Every structure is written in C-alpha cells, then in structure tokens.
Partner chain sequence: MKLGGRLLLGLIIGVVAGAVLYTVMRIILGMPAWAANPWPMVALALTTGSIGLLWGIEPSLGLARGLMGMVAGFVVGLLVTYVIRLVLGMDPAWKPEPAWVVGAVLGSLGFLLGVGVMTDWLRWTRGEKTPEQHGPPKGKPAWVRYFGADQNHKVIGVQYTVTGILLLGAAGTFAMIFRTELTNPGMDFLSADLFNTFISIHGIVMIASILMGIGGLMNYLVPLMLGANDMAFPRLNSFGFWVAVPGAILILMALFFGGWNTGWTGYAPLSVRGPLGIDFFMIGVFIFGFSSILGAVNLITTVLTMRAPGMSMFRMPIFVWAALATSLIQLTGTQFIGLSFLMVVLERLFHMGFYEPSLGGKVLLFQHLFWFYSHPAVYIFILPGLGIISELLPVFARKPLFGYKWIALSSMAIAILGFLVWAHHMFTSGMSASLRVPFMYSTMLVAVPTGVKFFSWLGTMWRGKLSFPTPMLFVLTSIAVFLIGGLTGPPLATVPTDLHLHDSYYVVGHFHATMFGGFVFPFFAALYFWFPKITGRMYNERLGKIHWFFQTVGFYTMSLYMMRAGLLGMRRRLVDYDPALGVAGFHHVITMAGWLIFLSVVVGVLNLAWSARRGPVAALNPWESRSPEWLLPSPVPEHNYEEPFEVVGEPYDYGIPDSVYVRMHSEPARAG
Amino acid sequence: MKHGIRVSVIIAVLSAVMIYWARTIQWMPVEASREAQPIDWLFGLHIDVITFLYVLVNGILVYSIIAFRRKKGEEEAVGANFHGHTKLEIFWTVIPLITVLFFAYLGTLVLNDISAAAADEMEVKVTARQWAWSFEYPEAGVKSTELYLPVGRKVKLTMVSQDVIHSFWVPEFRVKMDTVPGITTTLRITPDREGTYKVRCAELCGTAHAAMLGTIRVVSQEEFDQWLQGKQAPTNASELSPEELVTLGESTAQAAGCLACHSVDGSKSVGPTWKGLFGSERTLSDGTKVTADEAYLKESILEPKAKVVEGYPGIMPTNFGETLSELDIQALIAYIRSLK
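For the form predicted alone, could you give the structure of just this one chain?
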C-alpha cells in the first residue's frame, strides 16, 4: 500500500511539472488562421496525455528498480510467484480504449468545425503541377502565380493536379490537403494574421519537389480589392514598360517554379541556366545547333520536349501553355533577355 501511495505522488508531481514544461515549448509555427486554434488545442491535449503516459510508465519502472532491488544479504531470496490479475488487465485495456475513442470524438468535432462552409466564403481554384502552384479567382476572372487572401474571410480552395499527387500545406495555417489527378479536392482556410507565407508541397512529387514553393500574401480587404483590380488591368506586353515586363517575368519565374530547375547566375542545375541564354547558340540532344532567340524560348516554354538541350534530361512539364498566359510568356522571355 505504501509503495502505491509513494509512486502515485511521484507520478502526479512529475506529470504536473513535465506537462507545465511541455506547455512552455513553441511546438508549432505562429498561428495564422482560425482553423489553427482548435487544431493547436487538440495537439496540446495530445501532448498532455503523452507526457502523462511517459511519466507513468517510466516512473513506475524507475521506482520499481530502486524500491524492489535485491539488497545485500538477499542474494538467495526468491520473490513471490503469481499469475495474472484480471481486474488490472481489464483496467489497462478499457481505459486506453476509452481514451482513444474520446480523442476520436474530439477529432471529429474539430474536423467538422474547420471544414464547415460559410455563406460569404470566397472560392479560389488551385492548380498543382510539377513543380509550381497557380491560382484562379473565378468570380473576378483573375489568374495569378501568387495567392492573395483577404484577412478574416473564409476561403474555399478548390484544388486539382495536372500530373501527380501533390499536397497543399501552409504550416502557419495548419490544415493540409492532397491534390490528386482526376479528383477535385477542397480545403477551407480563414486567415486571421496579415503577412507573407509559403505554401509547400508535402507529398514527394519528383525531382524538384523541395523547390515547389508558392507565395501566399494575407492582406487587408482594401489591399486585396486593389490587387484584384490591378491584376485585371494589363492583358498584353504592350501595356507595360520594359522594366515592368522584366519585373513581372521575374515574379512569374519564381511563382511558376521555373527557378527550381533553371539558375540565373550561371550555376548548373536540373535545366540550363538562364544567364547569358538569350542570343546564345545551343547544342541539342540530336547534335544540331539553334540560336536561343525569342521564338526558340517561346517554343521551349510551350513545347519543352521539341528541342532538348544536350546534357539535360528533358523533364520539363509540358502544360505551361495551359497555365501561363501570353503576357506571362512574354514577361518570362523579357526576364531571360535581361540576364546577360
């Protein structure tokens, strides 16, 4: 009886200390969505239970080693033999079962809460491909390589993949959803902290998987409306100055995932470097030579397997013609031209 009281007190004290210490640790990135709050609460509850179980198992183990060790003069002593303890076995079977079912119930409540639709939610279509993200605002008729979201408004992301399985994940939002070829998946987010975040692919999807990053900007409703209006303005290269076109090309290259395979400083990468590319002579895999003029660059964007440069694998996706506008392509060419 005395051992039971002692070990219970030790476990209670150590559990309280360890749980308090665990609560002081910043396990997650900053919360940037309303969905993150119930998820972090449930995660914290898991940590509490795991901490208690760790202390319980190891506390009893260490106490038993110390309290029931064989003492000097008892080398030949034999402990009492016993077999089974039905009540104890029922206890340690039923209690964990109840705990698991309770957490399953809490998980269902949280899942229903964060996936619930809202009457005024905004829809954004997300397209994933090797190795970039693109976004479309169907109500405004706007396409973008960056995801702009107004703070405080629920957003419904309707997601598709054009090639393999990808996974849309923003650590600060907590929620994550796969994009599966042939299937449309949905994810709801309510950003509540202005700032710039990165969407990552959380599913191994090929050579440049680690570089499949997209930019998310959470801004005020006023700034979002201004951005949306500005995206509707230019429709062709003639409406932009040469400097604006180059700037647009640089941002398009980053957002479309081009820089995951092409360097701009001359260093070797998965694909040919863009530095000094424009106007240079290129040797193709069949031994022929071509000049990297505007026509060649446009063809390489729209039909990358038509003229593969010697020494490179030729794995560039073939669907950029579907995801990039004519303005995007002209801007990319202007940016490549500027990298002398």
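Form predicted alone already given; the form predicted in complex with the partner chain follows:
Nothing else is written out below except the one chain.
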C-alpha cells in the first residue's frame, strides 16, 4: 500500500504543476476570429487531460523503474504474484470511456456553435486553383484577388476548386475547409481582430503548393465599404498617375499570387523572373524569339500557354483573365516594366 500512496501523491503534485505550466504556454497563433475562442478553450482542455494522463502513466512507469528495480543481490528474486484485477480493469475501461465521450460531446457543442449560420452573414465566393486564390462578393458584384473582410461580421465562404483539392486555412482563424472539384464547400468565419493575414493552402496540390498563399485584410466596416466602392467604381489606367499604377501593380502581383512563382530580384523560381523582363528578347520553347513588349506581356498573362518560355514548364494558371480586370493587367504590366 505504501507504494500506492507515495505514487499517488507524486502524480497529484506533478500533474498539478505540469498542468499549471502547460496553461502558461501560448500554443497557437493569435486569435483573430470569434471561432478561435471555443476551439482554443477546447484545445486547452485537451492539453490538461493529456498532461494529466502523461504524468499518470509515466509517473507510475518511472516510479516502478526506480522502486521495483532489481537491486544487487536480488538476481534470483521474482515479482509479486497477481494475474489481474477485474474491478480495476473495469474501472480503467469505464473512466476513459466517459472522458472521451465527454470530449466528443463538447466537440459536438463547439462544432454546432462555430458552424451556425447568422442572419446578417455576408457571402464571399472563394475560387481555388493551382496555385492561387480569388474571391468574389456576389452582393456587390466585385471580384478581387485579396480577401477584404469587415471586422466583427460573420462571413460565409462558399468555396470551389477549378482543378485539384486545395484547403483554405488561416491559422489565426483556426478553422479550415477543403475546396473540392465538383462540389461547393462552406466555411463560416467571424474575424474579430483587424490586421493582415494569409490564407495558406493546406492540401498538397502540386508543384507550387507551398507558395499558394492569399492575402486577407480584416478592416473596419467603413474601410471595407470604401474598398468595395473603389472596386465597383469604373476606373481606368488613365485616371492614375504612372507611379500609382506601378504601386497598384505591385500590390496586385502580391495579391494575385504572381510572386509565388515570379521573383522581382532576378532569382530563379517556378517561373521566369520579372527583373529586366520588359523589352528583353525571349526565347520560346519552340525556338522562336520574341521581344517582351506590352502586347507580349498581356498575352502571357491572359493566355500563358500561347507562348511558353524556353526552359520553363507551361504551368502558369490560364484563367487570370477571369479575375483580373483590365486595370489590374495594365497595372501589372506597368509594374513589370518598372523592374529594370
């Protein structure tokens, strides 16, 4: 009996200390959505139980190693003689059973909570393709390569994929959902912290999976409305100064995911670098040569397969025409042009 009491005390003390310590650790990135709160709470509870069970099993293990080790002069000694204990077995079947069922029950509650619809939720359509994200606001009729979200409002993302499976994940929001060819999936998020985040594609989707990032800007409602209006207003290149155009091009290149494959500093990447591209002579895969003028750049963006640069696979997405406006393309060309 004395062993039992001793090990119980050790485990009680140690697990209390360990649980306290584990609680001080910041396990996850910042919480930036309302959904993150119950999830983190549930995860914290999991950590408590894991810590306790870890200390329990390893406590008894280590205690046994020390207390019941074969000491010098005990070469022939044998252990105690018991084969089992049915009541004990039932005990450690039932208690874990209750524990895990309880967790599943909590999981159900939290799941219902975070996937519930809200009356005033805003819908955004998400389209994933190798290897870029694009977004559409059906109510406002706006298409964008960046996801702008007003803080504090629940959004319903309805998601499709144009080629293979991708997965929409913003670690700061905690939740994720795959985009699957052939079906539409939904995900609800209520961002509650302003800032810039990244959508990280979480399902292996081919060569540039690692680079499949999208930008999310969580802004105040006013800022959001402003942005939406700006998107709606018919702008054309002539309204902007050349510098503004280049700046716009730079942010478009960021947001549309071009920079996942193209570098702007001359280094090699999935696609050719943009540095010094404009005006240079390009050798195509069929051996012909063309000069990279505006028309060529535009064609390269809208129909990448038409002229494939020698030494590169023709894997650039072919549907930028659907998400980029004429202005975006002008801006991109201006930006590429500025990269001498």
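Only the largest set of C-alpha atoms that superpose within 1.5 Å between the two forms is called the rigid core. Positions refer to the first chain, counted from 1. Remember, predicted model here, so these are calculated numbers, not experimental data.
The Cα position of Ile19 differs by less than 2 Å between these two forms after fitting on the rigid core.
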